[in-house]
Each structure stands twice: as C-alpha cells, then as structure tokens.
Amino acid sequence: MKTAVVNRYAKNPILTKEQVPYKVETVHNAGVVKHQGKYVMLFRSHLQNGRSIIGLAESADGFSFSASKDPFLVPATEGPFAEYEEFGVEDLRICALQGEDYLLTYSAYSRHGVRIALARTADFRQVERVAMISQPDMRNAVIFPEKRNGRYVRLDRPHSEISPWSICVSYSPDLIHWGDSRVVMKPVSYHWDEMKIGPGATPFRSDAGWLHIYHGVFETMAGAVYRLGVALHDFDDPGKILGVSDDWILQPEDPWEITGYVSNVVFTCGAVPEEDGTVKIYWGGADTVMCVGTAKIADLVTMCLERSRPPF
C-alpha cells in the first residue's frame, strides 16, 4: 500500500470554532511559527457578517492548540489603512527574518478589490502596520526567511489576464516598494492544479534548496478542489525553481476538508520544519477547521527532484 506523503494528525482537527472564545464561524488558513518554544498560530476566522478577523492560538507541542480571549488583527477603522481593510483582513503567513521582527504579510479587501498588507511584530501581543505593499488585485504573499544580495524575496500571485494564477517572484529593498518582478510557476493544463496556482506557506530551508508548499486548483463537474503540491527553490536565487513535484501532497479526503464553508480543500499559510528532519504543515480544511500534518522534509525534495513536472 502506499505510504501517505503527509501524515495526517490523528486528532485533527486541531481548532475549531467552538474553541474560540468569541463568536466566530470558521477557524482556517493559519499562519504558524514556532516562538520562545511555543507555536503560535494567526488563524483566519469568518464573523457573522462574511468578513474575516485573525486570531491567535498557542501550543506546547504544535498539536494542542488555545486560543486567546481576543483576535490578534481585525479591520483598521481610522488610518490609511481602514480603506483597504474594510472589507476583512485574510489569510496570514509568518515569515521568521533572523535578526528581524516576524514579518506578517495579509490580505486586506475592500472595495477596491485586494491588496498584500505588511505588518510585524516581535512578541505576538503588539502588532504594528506598515505598508501596503502590492496594487490591486493580488493576494498570496509569502517572504523568504532570508534576503539575497541584500535585498527582501517573495512569492506572491496577481490576479492577471495575461498570465492567469501564476506564481511570480519579486525583490525589495526595503520591504516596501517591490519589483524585478517575473513569472516563476504556472498552472499546467490537465493537470492536479490547471484552474489556478498560489503560494502557501513561508518557504523552508532543506538540505537542496528552499522548500514552497503551495496550493492547486483543479475544476471538476461538481466544483474546485484545492489541494497541495511542494516546489524546490535555488537558495541563491529563490526566483529560479529546481524542481516542482507532478504529484500533490495532500487532497481533501476527511469529513472536515469535503464539506464546509468552502467544499473540497485543503489550503495552507504556515509550515515548521523540525530538527527531526521532518515538517508539520498545517491547513484549513473546507475553509472551516485547522488541521495539521508531518512530512518527512527528505521525501519532499526527492519528490521535487525525481518526481517533477515543468513550472510552465
């Protein structure tokens, strides 16, 4: 029989809405990292009205998760930043810069559509904005946890006609004003991820190269089906992709991830390698619960390496 790349949490799932200590109607799409030994996560949470706040939880052990009596970031009412959040604050990914607060990459709708939002933070309790850092329509943006030629990389995913749901690279001095951006990844027709492409969590270091878990779209009669794929980057030039593996990672298969607020997925924003060599990898499933998950760091790069299909 075989063996399941992602190992699934036996008491998944991990948070749920009735953990949290006010009204929310989803618990999904976290941000985690580990911190002072502990793991925090910045989940995503749907309120009555459709939009969306982050919360926090914490863990001992990256399993056990509690959460804390209040949200962590919710909508800016005053500011220059009310305008573009009016709508929610989405989908969190953590990046651990050494030397550096965390630095927090969001989405923040409006009805201007959607932009990437910067915060950072240093202890989890304080946050503080500090730019929006793309144009609209884009979303999907995750920092490396180190800088190239001195400057900031990430990953992000526009929304653009000209190439439809592709993954592109993008370099910062400054981490706000962003460019030499370029194409790295694109769906694959008739394939697991043809619909559409966008990065996942904050990209890792292994023994090859900087692992990317990122999510796929596939569109089938009865509607998408979002599932997981792993992508090997260069470490010198994280814009330049060694390898992405032809088969996913992990689809939706329990209860929580078929059916929920949003059907069929498995959709991830954070990730932590251990020292064992392996990753626990965390998703929200059907846009509903958390979950989590290890893999062997190890099986994801031969994957990569042996296993690849094309970026375009």
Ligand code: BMA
Given for the second form:
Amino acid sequence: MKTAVVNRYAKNPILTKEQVPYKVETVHNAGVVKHQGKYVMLFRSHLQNGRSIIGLAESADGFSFSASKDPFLVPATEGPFAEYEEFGVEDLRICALQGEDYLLTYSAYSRHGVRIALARTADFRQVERVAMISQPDMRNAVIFPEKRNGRYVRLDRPHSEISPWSICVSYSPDLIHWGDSRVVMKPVSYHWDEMKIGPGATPFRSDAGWLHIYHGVFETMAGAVYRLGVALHDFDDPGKILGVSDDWILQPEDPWEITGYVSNVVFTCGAVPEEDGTVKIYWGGADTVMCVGTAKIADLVTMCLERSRPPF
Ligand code: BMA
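Could I have the structure of this protein in the form predicted together with the named molecule, to go alongside the form predicted on its own above?
Full complex below, order starting with the chain above.
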C-alpha cells in the first residue's frame, strides 16, 4: 500500500475541550507558529451559545500542547470592531513577517456578514486590533510571510452566488488597503474540491516556491466533506500558480474527524515548516478537536508538479 503523504501523529487528537480551563464546546481550526523556540497555537472554540472565541495553547515540541487559563481573543464589545464581531471570531491565521509583529487574520461574524479582521501581537500576551480589511462576504485570509515589490500579498475567499467559491490574491502597501485582486484558483467540476475551496494554512517556502495547503469541499447526499489539498505558488510572483495537486493530501479518516460538531471535516489554518525538510500540518477534526501530522515538503512539491490539475 502507498504510504500516506501526511503522517498522522499517533496520539491525535492533540487538544480537546477537556484540556481547556474555561468552558468551551469545541477546539479546532488553529493558526500555529514557532515563537522563541515554542509552538504557539491560537485555536477556535465554540461557546455554548454557538458563537466562537480564540484561545491560546503552547508546546515545546509541536505535539503536546497546554491551553492558557484565559481566552486570547473574544469578540470586541466596544469600539469600531464590536459591530462586526457580534456573532463571533473564527479561524485565525498567524503570519510571521520579518521586522513586523505577528499578523493575525480572522473571520469576524456579525449581522452584516463575515469580514476579515487584522490584529497584531508581538508576544502573544497583548493583542492589538488593526483594521477590518475586507467588506462582507470574505473570509479565510492568509498573508504571505514576505512582501513583493514593497507590497503585502494575501490569499482570500470571497463568497459568490454566481461562481463556485474560489481563491483570490490581493495586494496592499500598508496592510489596510487591499486591491489588485484576481481569482487564482477555482474548484474543478466532478473533483473532490468541486463545491468550494478556500485558503488554509499560511503559505511556507519550499525550494520550488510557496506551498499553500487549502481546503476543498465536496457535497454528497450525506452532507459536505472537507479535505485538504496543496498548491505551489511562484516564489517571486505568489499570484502565479505553478501546480495544484490533483489528489487531496488529507481527508477525514479518524473517528474524531468523521464524527463531531460538524462531521467529515478536516480544516487547516496553520502549518509549521521545520529545518529537517518536513512540515507539521495542524487541522481541526470535525470542528471539534485539534490534530497534527507531518509531511515531507519535497513530497508536497512533487504532488503539485507531477500530477497537477489546472488552477481553473
Ligand atoms: C467552513 C468554516 C470552517 C469550518 C467548516 C466546516 O465554512 O465555517 O470554520 O471548519 O465550514 O464546518
């Protein structure tokens, strides 16, 4: 039997609601980064009212995490963000860009729809909200860890009734104003990602370009199935896609991925590349628990280049 591209950690799930010191219903869809030799995870949790907050957990080895006593980010109750975070904050991604604080992008839900919010932190203790950086309805923003031609680059995913939900690139001189947007990747009909796709983990470097692990959704008679795929973006021009693996790299298989708050879901917001040529990929299982697995970066590149489906 062919070995799996992503090797699941034997002790998954790595973080569950039982390990969180305050009352939550789920632990999932976490952004993860290495900060001062430690792994920091910013995970989403549903409260019992069905709305989400963001918690923090830390780990020395990237596998064994312990959650902080208090949440890291809860919906703002005053100031300009309050109106847009009323229904919760979700699916935070972390971008480490040299010379900057960590950039945090998350989905802010409200009666006006879902928008992308940007916050920053230097130390994962204090967090400062910066701006709402999209109109409704847009979510799943990942910022590339390097600027290009003096501009920040991000992938995001607007909603649309006309076209299947697709991945766009856009650029900004100051992190606040974004434009030059273009669709770069779409679902493919009669394919595992045919219903919708969206950015997943913050892109990371490989020898051949940026690797971006995204999610793709397939609608079945028994509901939607969320899987992970991988795309290779040009290093100098991240809006250009060099290849997208035809095959998914991960699908719901473990019991805690198949059954949970939302069944049949693996969803990523974070991956940490390591010096030994592997990457730790973190995903939420069934919107309920956090899991991790490792992959060889070179294998992901090969999948993008050797059995590539067209980006459109
Ligand atoms: C998407 C988002 C994700 C979630 C997924 C599966 O639309 O809400 O946060 O993991 O659905 O429920």
